[in-house]
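Form predicted alone, single chain, as structure tokens, below.
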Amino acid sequence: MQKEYINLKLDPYKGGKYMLVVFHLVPKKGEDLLACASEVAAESSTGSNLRVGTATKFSDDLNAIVYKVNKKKNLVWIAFPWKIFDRGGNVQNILTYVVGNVFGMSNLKALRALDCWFPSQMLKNYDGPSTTIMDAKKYLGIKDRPILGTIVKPKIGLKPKEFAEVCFQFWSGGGDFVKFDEPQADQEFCPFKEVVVEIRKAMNKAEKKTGKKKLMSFNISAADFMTMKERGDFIRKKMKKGSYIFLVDGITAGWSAVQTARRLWPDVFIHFHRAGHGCMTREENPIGYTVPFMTKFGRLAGASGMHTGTAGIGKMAGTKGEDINAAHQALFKKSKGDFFEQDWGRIKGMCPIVSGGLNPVLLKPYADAVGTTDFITTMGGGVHSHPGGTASGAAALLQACEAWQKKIGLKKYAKDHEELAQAIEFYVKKIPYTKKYLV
């Protein structure tokens, strides 16, 4: 036990010096709890597995400190100075401090970051958004309801007019964005740039067709940052301003990546796409973290939208309160977690990006959970395997979007709306779950 790293009546609010961070810890057998919080507040701060005779009176300062415990739950809350990370508002500082090596530690059979809270005077250090959904919505020309949006499907092998067209079938039967499918990149069959102009020339298209403005999200990351700004910067030149954001893979391309392109281009929404997340954040994993816990990391960096997952009710694994706590965790100014209460300050709000396994039916369940119109929801599926295509999957989805604005049960308002009512009839037969959130 490393009793330097442990002071149970410490105030950790006191003076805003430390960020905070609870964890579920089990022990392997044989080691005690707090003895193996000390040791993660040592790796994860100032020290090793033994006290180090170069040690100072200031170093010492620096430590993390474990200041509660809860054995009957495993839990154990420690607090670390926020002065030892980086001053340059480096969320991946922070994380290779805070779940970093931590989780190789050989004495821990389960180590999963919770929650955390930032003091106000850490919040000052670093970016949050920059761009807001609140700027996308004034773009498109919408109000009191969600952005309603796809993912271009099939996933990969469509070739950039093949890919366009799809883009035009959707803003065409009034959807508002599309978004690249996180592998969309440059393909050898579909060559960015290449693609980049194609979309172009069918969002005027649709544009001309519809009389309203529509959003496209591409996929700009890549191998270094270099061919990034390169990809940036061509979207840019052939986009009109306004009808792009720029999605960086935020957890395989990594933080590093997503804070580049926020301080590269902050008029930009930058869209964080976090595939690869589940290997840290589904709820069996005993080492990791949650949801909620990257989700404020996400803001923290400046990203101006995030997945935050469906609540259950899509293909995604992921509980109805831990995603609802995301997305409040990730949009509102004052956001209640299942340990502390965050107050962001001056930190705008990141939009909560919904998707996997939706379609028109399940909008207003979604949305009747979520208790905001403030997300954008990109259903792929849902929409381009409506029986007449996705460009009437579209218009069905718009229509499930009107019924819920209006207050009319979804069945009632398909009798006059032909393509709702094929979505409800397909939906419901081929993904019997959906029938339970019918109304």
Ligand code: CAP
Given for the second form:
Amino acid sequence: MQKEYINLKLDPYKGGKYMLVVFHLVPKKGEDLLACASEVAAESSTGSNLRVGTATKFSDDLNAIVYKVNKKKNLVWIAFPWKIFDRGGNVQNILTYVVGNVFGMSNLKALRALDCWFPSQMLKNYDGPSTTIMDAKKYLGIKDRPILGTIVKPKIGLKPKEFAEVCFQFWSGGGDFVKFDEPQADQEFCPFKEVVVEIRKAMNKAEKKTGKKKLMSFNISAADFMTMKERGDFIRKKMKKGSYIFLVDGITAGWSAVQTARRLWPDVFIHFHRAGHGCMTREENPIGYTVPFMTKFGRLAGASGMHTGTAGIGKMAGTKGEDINAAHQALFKKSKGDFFEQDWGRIKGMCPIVSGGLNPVLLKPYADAVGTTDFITTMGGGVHSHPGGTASGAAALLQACEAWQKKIGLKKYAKDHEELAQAIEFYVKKIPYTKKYLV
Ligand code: CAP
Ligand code: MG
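Which structure goes with the form predicted together with ligand CAP, now that we have seen the form predicted alone?
What follows is the entire complex, opening with the chain shown before.
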């Protein structure tokens, strides 16, 4: 037990000194919950496993403090003096403390960060989003509906002209937004600079054909930030202002890659793809953190949009409660988590990006659940497998959205919308659980 890291009488909100985190913590057999919590507080702030003679009164005041425990539920609340964090709004530094070494402590069976809270005094130091979904919707000229997107599929393997053709087909079918898939970068068979030029041509053609503006989310993740910057700058040279979005693989390229993109290009929508997050966020993981917890840091880092899961409707693990809560934590000025109510103050909203195993029939259940139209949905398999091809898949998605907006049942709307009718027949057969969402 490291008593210097415990104060069950602390007022955690006093003076806005502390960032708060609640953990689910299960000690190794025979270990005491409070004692373990104090070890976690030590390791995630000033301490180690032993009290050191070099500690000073000043350093002791920077100790993280266990201020509440619930032994029955294995919950512990820890207050972190946010002055210990690298000043200048560095998100990776916070995570290095709070969900860093502590995940390796041998005296723990489980440690999962469930929720967190930031005082307004701390929020002042962090970027938050600059360009938002409002800007993207204004550019597209759409109001009371989500942005309808796809991911180029196959995930990898198309050559530049083939890749651009898939973009053209989706845009010409009525879709708004196309994204690179998370591993698409600068591959030998699809050189980055070549595919950017082809995409520009396809976008011009689609905008001319449809009379509507289109968006492209380019993956700029790279081996180093210099290359990431080169890719971003090349896109800015070749693409029309406002028509491009920068996608960063925020987990594998890293939180600093997200913040670098946000700081280099505040006028660009930064798309946080979270490939790899499952090792931390899956509900069955004893060690890790929740989707809402992770999403809050995506907003702090300044992503304009972040994948927040399909609320149990698509192919990826994730519960309705967590994913919808994550979407609200991302977007709303005030968001209520399972343990804390966050007022984001001046920090702009980050939009949910909803993707993974979706098809046009599955738009409605998510849209009904999330209670806002300020989100982007991207459907890959669920568009490019449409019997009529990509353009028909896009048309079916648009028709499904129209039906939702007009509050008309999909089957009824499909009576005079062929692509939607084909989609319903096809996806109900291919993905049987889709049927339960067919109203
Ligand atoms: C979706 C996707 C996205 C996942 C990411 C994929 O494709 O392109 O990367 O949605 O998951 O590769 O699976 P499909 P999440 O539409 O074909 O499933 O949004 O949960 O981070
Ligand atoms: Mg993908």
